[in-house]
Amino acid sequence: MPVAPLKLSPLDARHRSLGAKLTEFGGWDMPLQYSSVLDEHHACRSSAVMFDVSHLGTLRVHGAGAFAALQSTLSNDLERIAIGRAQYTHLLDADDGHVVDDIIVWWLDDEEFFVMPNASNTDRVAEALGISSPPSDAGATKVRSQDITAGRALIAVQGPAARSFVKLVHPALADVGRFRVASVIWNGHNLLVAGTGYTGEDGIEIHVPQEAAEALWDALSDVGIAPAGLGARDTLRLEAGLPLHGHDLGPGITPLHAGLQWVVGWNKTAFRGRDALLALKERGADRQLIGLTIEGRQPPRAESEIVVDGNVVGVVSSGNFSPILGHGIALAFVDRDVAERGGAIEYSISVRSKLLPARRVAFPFVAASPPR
């Protein structure tokens, strides 16, 4: 069977332009790092940069019903936002409550919504939103579901200075508060903003046109902002505490499991999983994500044993090493009895045959710094 060939950002010519080293994901071929992953990482704790994360999906779901259809299948609660706001939500399985995509959705205007998912899930969402492109006349909704992806980019500017240098492009740009969306005009191109991202930081995320979007990218690379590639927005999202899609969620992981009740609208009447969730609630999740430090420089990765006692009772499902606090940090999934038992437990991680002892502490492993 051929395989198909990678998708390509608008911005790919920019980055080649910079030598950037590229890697397949999501059926993506995007930056991984341009000068070094470490550099990279402490510019956006120290100072603003921007990364390409045009490969996440977008799905634009309007027309009358659209809020219903939203409503009655992600997690969240649209009820809790309003138009002009964004929200963090679940794509769940509907037979065991498992999280099929997590997604941020941007509320633009009465029955107007982007739905973003992960960047191999836009086809899975789309399907499971059961919304008809063209629309379906038949009953009384028309609601209309167009995938975008290819006809935009989107840029991230994060880092506790976004919002000082977006001001010199636009000042419009740093007006957008912390999960609030705005429209801003730009060199005659209607800019999309949200004050969203994955880095722990401040910051902006940019949904510009596809005609429009190198000049864009120029214009914040002219006032300061250096690019980051995905290597760096790793390690950024997992000293924040983020999960990842494919690690931290997915197949058999419910938000039960890791940590985000808050993420699920209880109250709600439907949406897909629902039975299933509660049902988990009752009984309540068998493993828990809980966050784990280890020291040296030694990063404990994904699917490293975690041992209790002499007792394998858990598995890592993102670690790496933290550039900020200069040794080992992980997301592990363990044993329920085990999270909840009081008193001091001493953990250790299985790390090239090597039991090194590790410490649990809370998210996030390191905080976000002070806007400027």
Contents of the next structure:
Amino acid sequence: MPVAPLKLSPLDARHRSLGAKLTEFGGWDMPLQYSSVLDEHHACRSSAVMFDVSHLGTLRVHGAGAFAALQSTLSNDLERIAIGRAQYTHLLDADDGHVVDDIIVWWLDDEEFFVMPNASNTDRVAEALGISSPPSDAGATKVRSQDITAGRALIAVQGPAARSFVKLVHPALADVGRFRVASVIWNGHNLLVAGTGYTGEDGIEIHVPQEAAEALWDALSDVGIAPAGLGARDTLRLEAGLPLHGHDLGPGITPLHAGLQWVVGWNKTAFRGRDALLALKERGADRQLIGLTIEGRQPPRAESEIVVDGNVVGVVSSGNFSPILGHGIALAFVDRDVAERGGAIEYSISVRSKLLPARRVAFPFVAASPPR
Amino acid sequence: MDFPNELRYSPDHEWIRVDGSIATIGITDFAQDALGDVVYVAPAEVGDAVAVGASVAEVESTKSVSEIYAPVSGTICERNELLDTQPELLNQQPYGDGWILKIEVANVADLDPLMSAESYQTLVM
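Next block: the form predicted in complex with the partner chain, after the form predicted on its own:
Entire complex below, previous chain first.
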């Protein structure tokens, strides 16, 4: 069977000339790191960095039926936001309510939305919305969708100094508030900018037409923003306690398992997976996502077992070394009776036949830095 | 990348500095670059007897875990305690303060198959 060639970001040539180490991610050839994951991580927490996140999908969903299509399919409630805002939401499985994908929706105009799934899920999400390509406005739904991923780059600028830096490129970039979305004209190019990110820090994400992507990247670089790769993005999101689809979200994991009840619009009469989720809410999820820290530096790894009183009670879904805390941290799913038990519990994480003593903590493991 | 001439090299990307009967072991510049940021190193205990090919240390980076194998047989006589708190020395000074452990060599013939800098460079570059 022929292997599909990896997709390349519009910024691919920039990454190569910077000497980035590239890695396959969701079918894309993306930067893992430029210099060092640890240096890039610290730069994001103390100053600001930029990530090329063009591998995320962008579906443009528009037409008179766009609102209804999203509202009746995705888990979160669009009535909680308004035009010019962004929302984190899930696409759930119709039968068991597991998280098929986690998605950011940008509400751009009355009848226009950008729906941004994870790289490998774009087609699945379009299909679930019932608006798969080729565009159709069959019947009364009057909704169209286009996969516009290939025509744009997406650059995330993140860190406590992100706004101070982007202000030097264009003041309007710095004015886009948390979870707001705005259109900004830069050098004759129409950018769409959202106050979102995946690092736990303040920052913005910029949707830039392909033809202007390199110029914008260069402009951001010229004002002093260093690039960071997906390696640092992963350690940053883990410290922030943000779930990663494929690890902390996916088959067998509903929003209730992951502690993401707030992503569910319980008052809505319909969304995909609603019945399954309501039934699960009634009987309670059998496992719950918790945060664990260990004293030493050894990174807990996904699939390591969690042991309490000699019994295996769960499994690590994401784990690594926390560069800020200087020790190992993990997100783990544990049995409900353990998660709900009061008092001090002695946890251990089994790593290659060694038991590392662990302590349960609330996440985020690391709080956002104050803006500067 | 740097591959000092005075060192010997294993196909598992370790370097070996021989000083009398003591072999100091570390990982090569190529290996540290491939691993990425090292965040944790767990060498075997001093006094452990090891055969060629035995695992003598675990090295973990932000992205993966790797085993370090004994390139010679003998007894571990020293471990680099600096690495307990500064594992990044493996990246910063792979041939200097980033050494991992020292082995009292039991059989000098173990050194024979090890590569010169030139051969190792041909292997990896």
